[in-house]
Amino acid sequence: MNSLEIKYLFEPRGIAVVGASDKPGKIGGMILYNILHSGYRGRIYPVNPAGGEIGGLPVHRNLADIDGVIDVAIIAIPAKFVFPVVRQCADKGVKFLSVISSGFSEVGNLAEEQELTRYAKKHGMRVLGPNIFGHYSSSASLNATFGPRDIKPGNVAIITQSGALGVAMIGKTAIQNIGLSAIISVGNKADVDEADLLEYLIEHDETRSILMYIEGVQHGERLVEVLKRATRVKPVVVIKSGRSKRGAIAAASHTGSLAGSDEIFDAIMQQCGVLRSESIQEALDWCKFLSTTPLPTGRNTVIITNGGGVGVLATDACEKYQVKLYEDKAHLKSVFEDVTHGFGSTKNPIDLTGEATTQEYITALTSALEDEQIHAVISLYCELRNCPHDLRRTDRYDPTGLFGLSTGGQTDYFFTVRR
């Protein structure tokens, strides 16, 4: 699938809510009014058997009655009821199905999942699930989901095999202002997968960084081959689940998904350029990072601190990650020498000692980002008696305009700034 077809996902000129209600409770009302509540541009045709009115919207009683462009088919119907839902779209020339309902081959019934994906494909439809709990798209003011109401708008993107996680993540991301430009539930992925919707995400200027939670990888030459091709322009982080023998036993009774080898899929995502991370904290904080901050144009790194133990865990870290260090004594020193005073060091880790001032820092930062030969700095300051509390009192200061910084802790402070 190209990003030109999955537009219609992201972009659609009509939605479709197969399963509307306005009783309390349930999905598929949850989603109608998140549609209505998110400034959704386009037609929204609510759909039920019982017609009337949703929302101010005339309810139609099937599809067979829209008179409109229908790009999106959302259906939150019992799973029983679902194929005969497929065929109408099938008539009406739907693009893409967004199938809410659970009962197929999480549970065992992959025979009628498989049944509902080919038939899709026949008639040239695509589908997203099932299993799942919808999508949003900021370019569209669109909330297609039975999750938050509000969600804020911005750079980080996120694929989701786990509904229920996708909606946590929504939440995690409002209370830590990670403003998406995307959040999709792919679940059993019996049709559209990470690969299809990674197409659109990798030319969609909005997104500026990519966060997948995967269970299971079924097309894993395709992945890799667009992994490949998306880290390339920007950064993809990555959780698998299903790492031990339990979890990959958890994960088949999940989503209906086989966890193969943890160390090859952490080989093949080195080799992707892909970042892997251990818990949803971590990688909501590399997405917060990375999609505000620019690539280093070099390698080039140096650590500037005011304490000489912070100075050498940094340096520890860098090995350990093949960060790498600038090491030309002399550059340092002429960079440097004018604000480590008698006692500093101007060897990388940079030491402004416990006396630097706020103005030092300021200072030393400035001249690091400003020199053609650093291409990265890490920043840190333990809290001294003069420890420069300008920089402690906000988590985001840029007197330059050349870096921002953000907190890390009450006593130690960590900041990583990029060139």
Contents of the next structure:
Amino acid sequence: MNSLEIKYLFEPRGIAVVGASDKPGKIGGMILYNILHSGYRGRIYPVNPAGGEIGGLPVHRNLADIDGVIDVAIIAIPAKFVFPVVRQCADKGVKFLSVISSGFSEVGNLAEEQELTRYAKKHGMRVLGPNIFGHYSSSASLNATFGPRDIKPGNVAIITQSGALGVAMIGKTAIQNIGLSAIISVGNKADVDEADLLEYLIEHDETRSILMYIEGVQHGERLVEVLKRATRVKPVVVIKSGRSKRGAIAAASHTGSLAGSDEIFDAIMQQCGVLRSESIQEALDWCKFLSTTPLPTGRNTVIITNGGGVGVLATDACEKYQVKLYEDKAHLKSVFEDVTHGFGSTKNPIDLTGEATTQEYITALTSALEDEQIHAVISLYCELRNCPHDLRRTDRYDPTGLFGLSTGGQTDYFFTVRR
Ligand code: COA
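The form predicted in complex with ligand COA is what I need now, so please give it after the form predicted on its own.
Everything in the complex follows now, all chains and molecules, and the chain you saw is the first one.
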């Protein structure tokens, strides 16, 4: 699928919601209200045999009654009624089916899932799902999910095989002020998979980093090919579950996925230039940082700290993760000697000592980031009596073109890069 075609999923001109309902708690109703609330500007067609009106929109008794283009049909009715609706979608020239309904391959009903997908593809339609919570697209201000109503628009795109985890990630991103450019639930991946979605996201200007939660891969060669292209353009972070034997069994019964060998997966991801994360929090931290920060222009990194111990810990971590610490002692001395106290050090890590003031931190950071030979700074701060709280306001460094990531707690850290 080329990115032109998949654009209709993310930027549809018209959407039908089959199974739209005004009864409280109904998934079809939740999706319709999320679409209405999100500010989507295309046409919205609720479909329910009862007719009437929902949310100020006329309800169509069936798809045939709709007079207008439908690029996406969201299907939220019990699995056994889905196929006849798919046939109606084919007659209407629908481009994408977003099949919310569970009850297919994940419960052993593979035959119906395959039959439905074959039929859809034969009639020019692509299938997202089944067994999904829907998708969100910031480009179209479209929240076509039954997850949280408010999704903060931004630059991180998420592709998730687990619906519940996807909904949890929407919550986590909202709390952590991470904006999303898209979130797509792929569920059983009967047809549309990660590779198809990456094709769009590679070229999607608003997406600056991509997070994928994967349980199993069906078309490995194609995924590798697309991932290699994607990581040349923007960072991709992958969480792959089913690493352990028991985890693999759990993945098989969740989305019918075959987890495969973890070692092989790991090696392939490395070849593709993908960052593999073990936890949701780590993946979100990376995506937040990578979506807002330019790549360093070189490898010379300097650690600035007020605590020797955390400086040593960071040095160990740099070696472990192959971060090159800048070593030109004479040059480091010339840059930092004015801000290091008698007990401090201008050797990398630069130790400003426990007596460091806010102003000294600012001077050290500014000197580092204005220096042509220093490309990145890892800044560490242990909570001490001088407590330069305003250091956490990393936006204050904007005039010099820096960005910082700061976590709460007793030790703050951030990583800055020269633009
Ligand atoms: N066309 C349009 N509407 C139809 C229809 C059709 N062919 N057939 C039924 N409907 C209507 C129903 O009349 C009902 O409307 P009402 O609420 O006004 O009575 C509505 O569609 C929903 O159908 P209903 O039979 O009440 O199903 P439901 O809402 O209880 O459940 C699903 C439907 C899809 C939510 C459910 O089958 C399901 O799969 N749930 C799991 C979803 C899930 O977890 N997905 C994965 C997330 S990660």
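The term rigid core refers to the maximal set of C-alpha atoms that superpose within 1.5 Å between the two forms. Positions refer to the first chain, counted from 1. Model, not experiment: these values are computed from the prediction.
A displacement of less than 2 angstroms separates the C-alpha positions of K92 between these two forms, with the rigid core held in common.
After superposing the rigid core, the C-alpha of F343 moves by 2 Å or more between these two forms.
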